[in-house]
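Next up is one chain by itself, shown in structure tokens, the form predicted on its own.
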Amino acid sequence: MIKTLAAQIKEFKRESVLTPVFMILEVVFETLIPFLMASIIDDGVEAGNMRHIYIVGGLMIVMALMGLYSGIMGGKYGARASTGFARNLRQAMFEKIQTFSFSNLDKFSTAGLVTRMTTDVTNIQMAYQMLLRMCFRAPISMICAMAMAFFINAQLASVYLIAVLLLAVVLFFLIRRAMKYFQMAFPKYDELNASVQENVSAIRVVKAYVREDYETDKFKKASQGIYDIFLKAEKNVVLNMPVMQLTVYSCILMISWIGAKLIVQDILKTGELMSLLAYCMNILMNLMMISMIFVMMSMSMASARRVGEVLCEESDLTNPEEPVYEVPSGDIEFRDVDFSYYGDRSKAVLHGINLKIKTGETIGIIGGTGSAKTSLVNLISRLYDVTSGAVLVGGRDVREYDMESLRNQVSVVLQKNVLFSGTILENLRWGDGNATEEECRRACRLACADEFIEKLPQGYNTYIEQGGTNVSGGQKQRLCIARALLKKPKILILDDSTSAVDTATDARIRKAFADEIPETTKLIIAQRISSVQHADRIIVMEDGRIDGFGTHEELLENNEIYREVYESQTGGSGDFDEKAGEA
């Protein structure tokens, strides 16, 4: 996981060595600045050598400015670095997505992958920028400054060692009750997220049915349950500060105690004991540093396997070590098909099934809710593998095709259509990046869409907004269709598509099909029998199996499921789900 996100720091290599090199700078400066500040009160002030004050004083302003340049430029680079790999690692996961299967999609939520690119990523970055600068600096710091302190005055540093000691083992158990607790919050980020996205996503819905008091307490609810964990963690953290004053001011007592009778005994120099105090400060706010280091570890872990989950998630889909990148023809075969989700045959929603369509051919595909009549068609354009069997088009196996090449001649139109924002013919390019407006405006007419663009105000520069909430579901449809046209396919899948426009429009989108892209091998998967009974051949789905296979006419004569639909449907009741006898 650690060498899967380090590679991501990429073209930062370099500043995440200059970091600690600038911070160990400033350390082994400031660290100086308490030596002669000795040096000035015994050998400067007490001896009454003004000579020796100014000179030790410039070089005290020489250390203090270069130290401070120093802190600066660690600063400088710390931030270029973390903030670069906090981008890199956002582009690659991004990136990553774009590769996963639906099945690999189905392995994490929406809400999930929005907080791994945001908030994850953002506690990796302060993790990166505090690991550069304070990993660095505080160890070195209170080594150095415990060193000094020994070569000072060994007797009194002993105390220093006493302290650091107990103090470590003390925040060691108050921060690993803490990281129990850290590591328990980002799973609630989820829910909260999700949370939100599931509101503003269905917001007419909620609105709809007056249910504002019940998002908002379940909202309510995911938001207390990261305050209550991360309450939890603070109580153990914010012991830190008590403890740090209790030894720091413990410290200092007993080295002035110490130190004072040194004094007098003529063992110790005023400007040692200044100095010594100067290092108990340092030492034990290292102390501190490094305890608030060990949180943000512990916050970053965490942070980092959900977002190492995700970079190492390899794509269930894959290229052929030589891919074809030509499909011949928009022919179809389905050879003893079986396909299950999980890959567990036990659990298929297709059971053996075998078709054969030809190029040119319009298919309907009718059934029941969950006959896996999606499913079915899923496995054409390869976003789904199958379990056992193989699909042809253009008489190859789909998996010895380049994924992009097969995928650019499948045109799909989903159940759930999608627009983006943007304007009417940004959507319609979607299909074809370099289309002209005219092919556009002819794709429009295919799908009756041109009748409705033409009457907006800007025609088709209208701005759609985002997930296309200014166009009827109708309108949406017709879009994506003649977005689906625009790609010129060889095959032309359309998942219920029509479902939101009247009979009328179906009617003419279909006739458009026959007499437009003759060449295009369609499957149209509808509820409404009139909406695939002028098709070449209709496929009756019933339990993830091929029912019946044929011409409306042969349907109705020879497949049960199928004359009891239609007789249901010409007799009003409309609805493919409900058998005949059953009304």
Contents of the next structure:
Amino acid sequence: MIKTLAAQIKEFKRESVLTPVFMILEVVFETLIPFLMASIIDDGVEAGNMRHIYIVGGLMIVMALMGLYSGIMGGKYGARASTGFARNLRQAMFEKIQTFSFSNLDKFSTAGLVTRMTTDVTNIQMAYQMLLRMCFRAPISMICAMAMAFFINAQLASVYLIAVLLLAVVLFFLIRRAMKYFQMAFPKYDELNASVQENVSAIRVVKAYVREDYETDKFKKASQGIYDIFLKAEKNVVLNMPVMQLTVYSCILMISWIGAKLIVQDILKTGELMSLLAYCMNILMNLMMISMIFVMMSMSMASARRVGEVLCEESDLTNPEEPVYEVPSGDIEFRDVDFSYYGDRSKAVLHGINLKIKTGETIGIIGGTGSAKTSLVNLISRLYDVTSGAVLVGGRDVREYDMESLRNQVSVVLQKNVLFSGTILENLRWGDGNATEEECRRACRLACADEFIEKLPQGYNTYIEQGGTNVSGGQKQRLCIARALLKKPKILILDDSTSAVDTATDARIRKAFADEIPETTKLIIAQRISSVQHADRIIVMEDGRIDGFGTHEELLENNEIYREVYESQTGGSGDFDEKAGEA
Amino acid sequence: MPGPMGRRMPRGKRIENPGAVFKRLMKYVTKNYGVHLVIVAVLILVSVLANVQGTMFIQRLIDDYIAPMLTSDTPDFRPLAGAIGRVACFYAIGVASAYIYNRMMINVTQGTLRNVRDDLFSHMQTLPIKYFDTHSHGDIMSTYTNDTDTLRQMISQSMPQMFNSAITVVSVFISMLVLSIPLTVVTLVMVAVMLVVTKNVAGLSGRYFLQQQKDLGKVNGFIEEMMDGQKVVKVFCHEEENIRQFRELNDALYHSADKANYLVNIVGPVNAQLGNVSYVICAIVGGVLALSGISGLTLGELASFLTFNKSFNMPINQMSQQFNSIVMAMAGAERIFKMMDEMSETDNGYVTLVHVKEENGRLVENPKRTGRWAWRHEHQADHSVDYVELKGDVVFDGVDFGYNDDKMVLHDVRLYAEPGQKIAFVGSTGAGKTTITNLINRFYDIQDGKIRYDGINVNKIKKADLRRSLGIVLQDTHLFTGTVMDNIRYGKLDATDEEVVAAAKLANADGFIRLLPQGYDTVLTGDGANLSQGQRQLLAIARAAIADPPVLILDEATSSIDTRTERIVQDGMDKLMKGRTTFVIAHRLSTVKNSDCIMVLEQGRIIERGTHEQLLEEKGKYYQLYTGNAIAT
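Return the structure block for the form predicted together with the partner chain; the form predicted on its own was the one displayed.
Starting with the chain above, the whole complex follows.
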């Protein structure tokens, strides 16, 4: 998984290598400069030697400039490598998701995909920058200081070594405990977000039932939960500080005591003792830094895993090796089709479907919720693959076609449809990028969308907000139909696409279809009998099987379900409802 | 806790008045944690002073303790041991106070975050529906997450760090002044240079950070929109176009993020090296001064001064590094306060809903549920109290309404609903059906006209009581995370299990609930994602049933259910509607045929009214809608 992610570094390999190099250079200058500082005091100021001050001062400024250069370059490459890496990750994920089939998409939730591409990528970006800038710098700085200490006096330096080992063990345990709580905290955090979201989207229900206080109490409990768990986690983190300070101070005092004895015994020089004390801070600060890197890395691992999941997901629908690009006609045939969503035969949603539909026919599909009407039509444009059997369009198995060609000829208006932010024209042109305004108008006329569009102040240039929130449900449905019509498809599928359109308009749309696009095969899924009763033939679905297939009259005659639905909706005199009302 | 009106933050991307935001934030933190902060400040002072003791010990170690021993024949280690013991005590005090103040800051930080969230949420509950209509849910969410998170870093790290650094700077500055005024001036000049550089770099990076936030917003928005519509993208083979558009946005984000991060990264090295330059200049100037003997500076003093120069630059460096997190926190705080300053729903109502029973032909208030309600109307003039029995008599008199003042949605709507009647609204989408019901429960306030409820102007009724008297089943059912039982009980929080089951039976929901894996204890998540639309609808009806409200509003309650399921739902609803004033909105005419009165709406006006038969005879719009097929054939 790390490999999958690392592959996205791509053109930023150079920066990724240069960042640590410059950071290490900066460390080198950082370690050398204190030497020069000491030299200015010892040999320059105390000896009253101005020349020495000039020379060493000049040298120090040169070093400072070089250090500055390394620091700036390290910062520059670090920023570029990490933000570039993040860009590549986002791009790779986005492109990957574009290849996903419907069943791949069903596996990830929309919100899940969004967080992976936003928050998770940002986490990885920060961790990667930290890794490049600090991961080499801190250990090397520590090793340098340690080496210098040993060079001066091995006996005293071993005090540091013991301190470092001790501290490392303690920090390790503290951080591990803190991590445990942090990991417990993240799901709680998600829960809190979910509860805010739930409240915001259901605010009308909350207000209608006057449950504001109840909701606030519920929320306060959740937010108290987060408070408690973060407190536990941070309590462990905050212990790092005194442990670390205690170690530093003990080292200083021990070195002072032992150092004094060594000086008196003439084994150690006073200047050397001062240097040793200076390195003490350096070593332990770096150890602290390493432990922080460790925390950040392990926290971002969760994000890395989630991003990796998307990148490793393979689309389960692939184009055939030698695809067919022409769809000859709008004939549809189902041959012994079984279908289940997860390839699990025991949970099949469609059983033994056999169907033959001729070009230009209008087919109505009716059936209760969960009777698999949508599943049936989704197989035609190969949004899912059949589990067994075959679906044929224009006399060929859909799996032989180039997917894009097939979907351009089989236009589906989905049940859960979406308009995108942009003008009405831009939205319509999703169907055909080169459509002229005249063609767009015609499509809208067919879908009976022209009447309301022309009443809008900006007409076809009206801006649709994200999710189409500024048009009503019925208007949205008609725009979606117009958009699908612009493909000039051989097969048009309307999946309950006029449920929010009033009966009269619905009838006009159907009439326009019959008059203007007679060559197109039309499949209409509907709840309203009136939407399908004038179709050439009607399919009655029940529990994933075809219960009846015939004209309105035939079905009235010999299909019980159809008759029942018909009566409940029209009922001749309409007294069915009244009876129900008194029951 | 709405803030005073005068302090409302202006809209805009830039922080208009960071000082005011900072002051308000400090006030917010100190409101609950004032004592904590005072103790923390004292402890920081103690730990800084303890540290200074330690540093001074190291400086005197050689001169005062080791040097004398070198010259004596019998070195006496006792003074050194004593000094180490003393310093150890100082260190212990320093460590202890550092630990305590850090530990306290956790409480302050997490507690403040919790309070911010709680205050935001409870204030949000009071906001009018209009707020939720005009703000994207994503933006509201990010106030709770991103914006609140920016405060964490600032409160837990930046604030103590700044205070700590400030104390160090002041104490070192005084010491420097004592040693040498000219050198202090030199050091100050260099610090000024550092601050100017930091300010410029940080200002520039701040600009790129804002740009990055903007670009990030665009990328996030695009991702959200496309992930939501991914299936449509597939159906229209729009993948490549999408990738192209995304690449543009993504590249823009990369460029601004790159620059912003680059500039932040170089602030540290630039200041560190400027500090080194400052050191060298002081050494040279000091050397010249000391050797020429002009200012009376000794070489020993110069050595000490140089050490101070180093410890003066460090805290200034640390402060400048906190700059970015403070800028981000200010931006976050601004958005948080903006939401807290949003105007709550106004409610000047004083008429309340009470349980009553009848005694000697008079209505008497009763603390317990009696099945009868009355409006308790306390007259403002003489404080006399009237009880008006709740019957469900709703009158609209010449009501005009628009979501915005410049565009009216309803014009001169008049309607009379007698108690117990079933009133239906029909009409094409956008005709204003839902709007009317939103006015009865005062989700929105009308521009002109009057709405009376049992003869009382609804503006005089307390909103909570008004809404409690109305049961609503909405077109979009919303269920909450929790068990089926909890969801039904939402209508009446103190309902017993038996009452819940009875309500479910009334709504014809009992049957399917029993078939769920855990029956009534089945946990629903994600707005009841594991239930079918029809089942969700049934639960929503059961929820309304248990509340047992005198008036019901059913807004397209069965629109997305297939007809066979609808019949079951309808059956439940009919039982529920019995004896209650009911407003029904539907576009499926079969559901409204048996209403006492049907109103046909078109473009915000009632154009026809009457019973089903009357309207058919009129052969107007209703006739057309009802016999829609006739036109097609």
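So that the term is clear: the rigid core is the largest set of C-alpha atoms that superpose within 1.5 Å between two forms. Numbering follows the first chain given and starts at 1. Remember, it's a predicted structure, so these values are computed and weren't measured experimentally.
> Taking the rigid core as the superposition reference, indicate whether the CA of Phe35 shifts 2 angstroms or more between these two forms.
Yes; Phe35 is a residue whose C-alpha shifts (by 2 Å or more) between these two forms when the cores are overlaid.
> Return yes or no for Ile546: a CA shift of at least 2 Å between these two forms, with the rigid core superposed?
Not so; Ile546 is displaced by less than 2 Å.
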